[in-house]
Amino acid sequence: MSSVVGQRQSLMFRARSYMAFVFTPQPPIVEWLADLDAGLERSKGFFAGHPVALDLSAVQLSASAIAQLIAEIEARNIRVLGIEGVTVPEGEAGLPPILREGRGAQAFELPASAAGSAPQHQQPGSLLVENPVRSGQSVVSEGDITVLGSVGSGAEIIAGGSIHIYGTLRGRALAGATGNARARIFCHRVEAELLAIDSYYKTADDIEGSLRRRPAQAWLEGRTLKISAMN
């Protein structure tokens, strides 16, 4: 009697990078948490559902202190994906994974058997959104994002590059999310809940009344987020 042995397929997996917000706590931690609370109060629920990494290079914390800090952050409805800037052993005290250098900063060598010249760095492509972005929706890209319609209240656009909105911006727009301080935000009509470039932002209360409901652009000038009307 013969038996048929099924062939098991090889385990398949892919390496993929994702965009995440990076928090860099500063000492003293109690005051940094107070600043975090103040920011969350101005934009409630902004980080909920988004991956967040902790860069702990600016503080000296034991494994137990790191665990306590993560617990404090997650108590604010922020999920910590991983940590970096520390040398504690992975898995100690139930800590999240230690993250390595992010995309665009990691160096590697091609195997000796690879032929041809080394690949050149490719700039992230732009994303075109032809439909309105409705409340609760999120659009994320490592390149520029262009929205031909409007962005509803409670929606968000997160781009590694610049953001162009050919309608009304009522939600949140974050440009330069991968650290690009030269990114800009352009919109046909600004009624935004929040505008941000790199790690600098302004909420609706910070936007001058004379600029609202008009075409506007936002850019960074040093560490200050500037907003001006476009005629």
Contents of the next structure:
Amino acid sequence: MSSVVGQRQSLMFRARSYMAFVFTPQPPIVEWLADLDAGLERSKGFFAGHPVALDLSAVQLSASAIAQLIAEIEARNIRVLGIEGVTVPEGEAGLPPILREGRGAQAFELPASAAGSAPQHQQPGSLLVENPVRSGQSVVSEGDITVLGSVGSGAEIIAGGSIHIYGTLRGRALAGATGNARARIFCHRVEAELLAIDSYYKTADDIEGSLRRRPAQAWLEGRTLKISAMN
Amino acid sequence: MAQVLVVTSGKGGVGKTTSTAALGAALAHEGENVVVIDFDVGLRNLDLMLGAERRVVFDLINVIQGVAKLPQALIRDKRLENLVLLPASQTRDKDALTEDGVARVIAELRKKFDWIICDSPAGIERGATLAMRHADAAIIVTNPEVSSVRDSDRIIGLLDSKTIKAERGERVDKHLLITRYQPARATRGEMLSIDDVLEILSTPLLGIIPESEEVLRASNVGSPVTLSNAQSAPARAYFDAARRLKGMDVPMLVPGESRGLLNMLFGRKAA
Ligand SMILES: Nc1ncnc2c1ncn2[C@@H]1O[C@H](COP(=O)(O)OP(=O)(O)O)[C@@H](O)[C@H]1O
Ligand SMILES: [Mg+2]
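Switch over from the form predicted alone to the form predicted together with the partner chain, please.
The complete assembly is shown below, putting the previous chain first.
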């Protein structure tokens, strides 16, 4: 649960956990893949460079069917880091590692055995970033993230909780990334390439022109990402 | 104490090599001992801009591989005896540029020169990261257009993570040099304004070099613009920038505007 900042400081941590997007394919798989394609069409490269895990608990697939599904997904330029919710034997030829005990935001308690020994800095608190976040950098934390400067075009902030940006947001902000629909994004000036909460997002093209270059907040209302000016 | 400067940008063709030559010559003209190093292995240019291409015998990679000693590879400028070039190799593989080798060369040059100016190749790969590795300060060369500014933002991030100073928890001083500025196009909104660039990059401004045919003319005769026509607008802007590097307080003028409105912005030191 440690925070990972896309800069060299992160090397100080011995153990890290990373946040991954989780796909949960639903039967029929063919239709699910079509939905995925439609989503990707709307926002090209959204998952590029991000680890993705497959939760296969909603489908019944043999090892070879899983391999085929993974090939389909990877053909869309998405790298599958691991799978969960399967009964195939561990280490089945060609399959990515099986992940266990992934934690979403709702089920956040540590297992009783681990809780006592968890060091202080591993609590999902808030992460304060004092420098501007430059293009190509990514700042990831399971808690809230506050950025004092601007977030450049081509940079991204991914938080399990809410995101506060006191400068201009020109890159991407993904709040509630562990499945927290109540997370929000606040920024002093929005020129974002992408805003996302939980798994709902808007790209620059979807953000109303009248909101641009103003202080704004984004939140989730049902399945809709709402953005409003803040002055 | 020697200052190691890297002239970098991310994007190609923005004026890194032009600026390395012009600033190196301006500093030398003011009496400083300057060496300029071409890190663009395979695409060397700096020798041409200094009119030294016909005197290149050994290069940076020869020195790193032990084929030549450092003094054998250094080429003294014909006009200014305190301006020296360490050329790149045009033929060697750029993998020959090793981390250890570069460290040794820089350490040796630190003993002899006041200023060591490293002309970085474009990109964010090995050549660019090795050029910035030992920098005390960086000159980030940007044209007032969106892609150049974004690439510069990326480079600033690398300066804060991949340099020795950054790894020690120190900061590489950063100076923004806006080049190829065209006042008329900026007024018409066809280029980013100086304000926009400063706001996006939040980095202190070292100078604004106007777009000028004089730069092309200078490179065609193998001379830094600061030596070929010291009175031209780009040369004067480079001289001012060189003085600011030396810590002097020189008022900032926006080309095409008579007011010195940028004093305020220059004073605005962020990041
Ligand atoms: N201020 C300027 N006015 C006009 N042309 C310029 C100016 N600065 C650079 N150039 C031209 O731009 C081209 C690229 O410059 P160069 O210094 O080689 O860029 P880089 O080293 O960043 O690739 C060259 O042809 C150069 O003459
Ligand atoms: Mg060059």
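Basically, rigid core = biggest C-alpha set you can superpose within 1.5 Å across the two forms. Worth saying up front: this structure is predicted, and the values here are computed from it rather than measured. Positions refer to the first chain, counted from 1.
Engineer: Please state whether R76 has a C-alpha shift of 2 Å or more between these two forms, with the rigid core used for the fit.
Structural biologist: Yes, R76 moves 2 Å or more.
Engineer: Comparing between these two forms on the rigid core: C-alpha of L61 shifted by 2 Å or more?
Structural biologist: Comparing the forms between these two forms, which are aligned on their rigid core, L61 does shift its C-alpha by 2 Å or more.
Engineer: With both forms fitted on the core, check whether the Cα of F186 differs by 2 Å or more between these two forms.
Structural biologist: F186: C-alpha displaced by less than 2 Å between these two forms.
Engineer: Cα shift of A34 between these two forms after core superposition, in Å?
Structural biologist: Comparing the two forms, A34 shifts 4.0 Å at C-alpha.
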